[in-house]
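In the form predicted alone, a lone chain appears below as structure tokens.
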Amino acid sequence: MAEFDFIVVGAGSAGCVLANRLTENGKYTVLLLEAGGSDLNFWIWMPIGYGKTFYRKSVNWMYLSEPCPELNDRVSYWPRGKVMGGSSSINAMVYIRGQKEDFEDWKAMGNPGWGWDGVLPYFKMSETNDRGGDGYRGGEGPVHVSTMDRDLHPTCQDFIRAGEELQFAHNPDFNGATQEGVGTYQNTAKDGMRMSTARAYIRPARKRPNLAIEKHALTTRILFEGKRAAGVAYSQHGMMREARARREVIVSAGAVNSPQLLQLSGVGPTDLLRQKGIDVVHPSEGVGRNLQDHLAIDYLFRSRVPTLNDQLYPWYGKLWHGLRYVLTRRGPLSLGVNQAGGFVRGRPGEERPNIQLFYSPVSYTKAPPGKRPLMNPDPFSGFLLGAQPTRPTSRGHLEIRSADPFEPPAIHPNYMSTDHDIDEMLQCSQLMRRFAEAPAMARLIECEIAPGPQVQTDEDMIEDCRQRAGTVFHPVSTCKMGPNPGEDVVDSRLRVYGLEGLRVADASIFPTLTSGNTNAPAIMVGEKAAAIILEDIKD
């Protein structure tokens, strides 16, 4: 049985950092396992191939959570990377750290060291901005984060003096001083190509001889001796293999598979873990628990004036603007979806903004909820209007379905279970249409395509929600960190709480969901998780 260091399980947002970090000074060997492939993928490294891997089996887990009460017992799809990258192989490359006070707040929880002055350092060494760096920015990192305004679509001015008109202010750099007002969005991309972690910390680490990595390799159950976990068992290719770990087993999977791997070795809730046959290696009620997501509502409108659906609709747009991508790696095609956007105050009185606002100049009326296919808008001028609650505080949980590592888990997100989401879902509604309503976007729209001029009471609005609203891809905390071990899964040194060798690292730890995208602070986790295990190593 082969032998290493440190197993790590999952390449994502944090696993593909913890692999590099870890191996960088050459004293240590690391296995790093995962189930998908290699992201050698022309729609991966596109960055709207985003439309494409949507719904692709070969890189994606494509979850399907349980029907959701207040969703009017709709099911919400979930797609989860399963590709060298994880997540940051397939999603929409919006670069947000999120607010101080999410920081904050989680040291205030009982996780020190997690304040806003402990993660800065590590967000700015994982960050190189084109802009430069400077006291909130790094200049030096691996992922490249890069400004996309010369590419834009001219429009988003118009959203952003909507914004100002509303009154509120233009923010250049969301990631700055402050997170609140309005502006255009930074992706993680570099010569118009995807900057996911597989290209930012593998590429530059996959020859180092203390590296090992193995695709297609699902973990199946992390291996105990006692109450160490002493390896991994692992499925690759039909063949069952294990591991062994002289010093630690890291979980970096994911919100989904992290919780999901950790009840399927023994570590979860008692009741549930001997329904489903599974022997208790160690109660921890928690894993599986505390989950949550951003949940978004779109408004949709018919244009006046020419939108991307002008430039991407006619197969002769296609070509052409596939032909300037593969020559100059410019143009729509070099774009996240989400061209501008900005964090806001849904209304006066809030303590901070608590609404985050996306601005795409592109609509697409037929497409399956939560999906963005630029490369097939509609046939008419359009675009979209959307918004999120920032910190939702409704509480889902996820728990497998059986002792089969290969059946997804069973996922119950819970949204807007508690008057305050209700609430500040409404606010979204109303914010949309009061921008709508403002001159500089007022002069762009024919009409309202969804919800419809129908919809306009606080009942309609929110009877809206329920039927329209989705996920943004953002589930965390399903690991989460804190003081109590009833209740809470790691330290904040990330050990699982009862065992030894075993962390977990990753977006499942997240104490609470922070305000805005989530890849940017999940990387921020593996460069802060490889410096804790550094530190804690005692040779």
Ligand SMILES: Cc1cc2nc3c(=O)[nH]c(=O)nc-3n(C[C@H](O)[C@H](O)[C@H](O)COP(=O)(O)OP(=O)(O)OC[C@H]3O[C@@H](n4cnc5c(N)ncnc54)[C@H](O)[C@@H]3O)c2cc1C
Given for the second form:
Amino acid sequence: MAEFDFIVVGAGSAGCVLANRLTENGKYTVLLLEAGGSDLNFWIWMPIGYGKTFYRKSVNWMYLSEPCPELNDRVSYWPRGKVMGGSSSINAMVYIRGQKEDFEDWKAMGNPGWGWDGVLPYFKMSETNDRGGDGYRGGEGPVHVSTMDRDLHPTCQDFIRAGEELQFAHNPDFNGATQEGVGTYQNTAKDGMRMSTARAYIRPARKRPNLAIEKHALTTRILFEGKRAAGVAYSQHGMMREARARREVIVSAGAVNSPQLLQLSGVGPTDLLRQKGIDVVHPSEGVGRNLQDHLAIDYLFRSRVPTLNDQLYPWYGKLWHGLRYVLTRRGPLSLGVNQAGGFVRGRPGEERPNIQLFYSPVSYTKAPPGKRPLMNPDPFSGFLLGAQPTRPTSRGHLEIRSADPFEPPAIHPNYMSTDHDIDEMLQCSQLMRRFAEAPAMARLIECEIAPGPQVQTDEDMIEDCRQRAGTVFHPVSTCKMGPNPGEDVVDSRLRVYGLEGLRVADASIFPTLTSGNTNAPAIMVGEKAAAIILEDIKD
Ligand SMILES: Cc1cc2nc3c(=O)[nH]c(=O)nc-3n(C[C@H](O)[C@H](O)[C@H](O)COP(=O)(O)OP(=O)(O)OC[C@H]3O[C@@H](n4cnc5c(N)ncnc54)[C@H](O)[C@@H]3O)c2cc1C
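Structure of the form predicted in complex with this ligand, please, following the form predicted alone?
Below, the chain from earlier opens the complete complex, with every other chain and molecule after it.
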């Protein structure tokens, strides 16, 4: 049986970082196992290809949640990357770290080393900001972060002016001294092409003799010798294989699959494991619990001025912009869909920004699976305003349906299940209307298409959220880090409680959801996990 010092399960945002950093000094061998295949795919590398990979089975797990009672029993569609780079290969590329206070909260919850001072060096280490490094931003890291201003749609400036009219300051850098304010987003991209963690961390490392990468390798079980993780079993091209880990198995399969793999391997809630006929290796009630996610509401407007719809809807527009992209890597196809936005307080009394905003100068009617809405915008001038509460208090869970590793887990997001979250969804809706009435935006708007003028009262707005709000694909915390072995899954050094030689390192360990998009913090977790592991193995 093949033997390695470390086995990393999952080549996603965090897993790719670990594979690179643990092989960097040449002392250790690493096996990186990825259930998906290569990321050499035009639709992955071209930013607007997001619309294509969104529903593409060859690179996407395409999960569906269970019906959510508070969303009128609607099922949520949960894309997750199943490809080298994981979700960083199919995401919308917005680069946001979160608020300093998020990490101070993590520390205060009993996680020494995870306060702002403890995580900032790893954010910086991972990043090359195209504006250069400084006290906050990185200048020499693998992940390139790009300012898109020269190609932004001109109406982004109207959005920012509207924010200023509402007394929200213009913030030129959401990842600098403060996150608060309105402005334009930066993307994880370089030269008009997506910067996934496969591109940033694996491409430079893949020829190292001490790094073995196995694609289309679905890890089905962690193999234990007593309480020690000794290796893994995986399925590849219809064959079952095994590999041994001399030192550690590191699970980086993401917020859906990391808890799934632990449960399949006998680490999870005792009753659940018994029910599914799985031998309990170690009871851990927290595995799959504490699920948190961002839920957003969009307002759709018909515009008086041309938007990206006018450029991308006609066939000749697609052709022109396609050619322009191929020849120059410029133009709207080189950008993500969320061009401007911000972080604001939904009400004056809020302690810190509690709402994230998105402005997309393009509109599309969300299509069922199989359709590719972003490449086919609406046939009229239109744009979207979106908003989401940054720190929801609703908690869901996920669990395996059976002992079959190929069967997707049952996901219960439990959105909008607290009064706090219902109130913040209302704040989001009210804020969208305030933006629409601000003079700089009002002059662009011909009419509001969704939800439309019939939605007026607070009750109408809340019902509209139950009817239309959707995930923005940031599930976290299903293998939560914390000080209580009874409830938490890993300690502050990411070791799974009660077991040896086993860590979890990805977005599933976040103690709470960060205020913003989750790719940058997942990469930071990968960086910090690698540093912790190298420190812990003392030879
Ligand atoms: C559609 C979409 C849009 C998003 N937009 C943004 C955005 O604009 N900005 C942002 O910051 N964040 C965004 N996110 C969220 C962000 O990308 C994720 O939070 C982040 O990538 C999570 O990193 P991770 O390492 O935890 O998991 P992932 O990156 O999902 O990696 C997990 C990896 O493990 C592999 N794997 C799973 N199970 C197994 C197994 N059993 N065996 C082997 N391999 C396995 C998976 O195939 C995958 O490659 C978006 C996500 C999606 C899906």
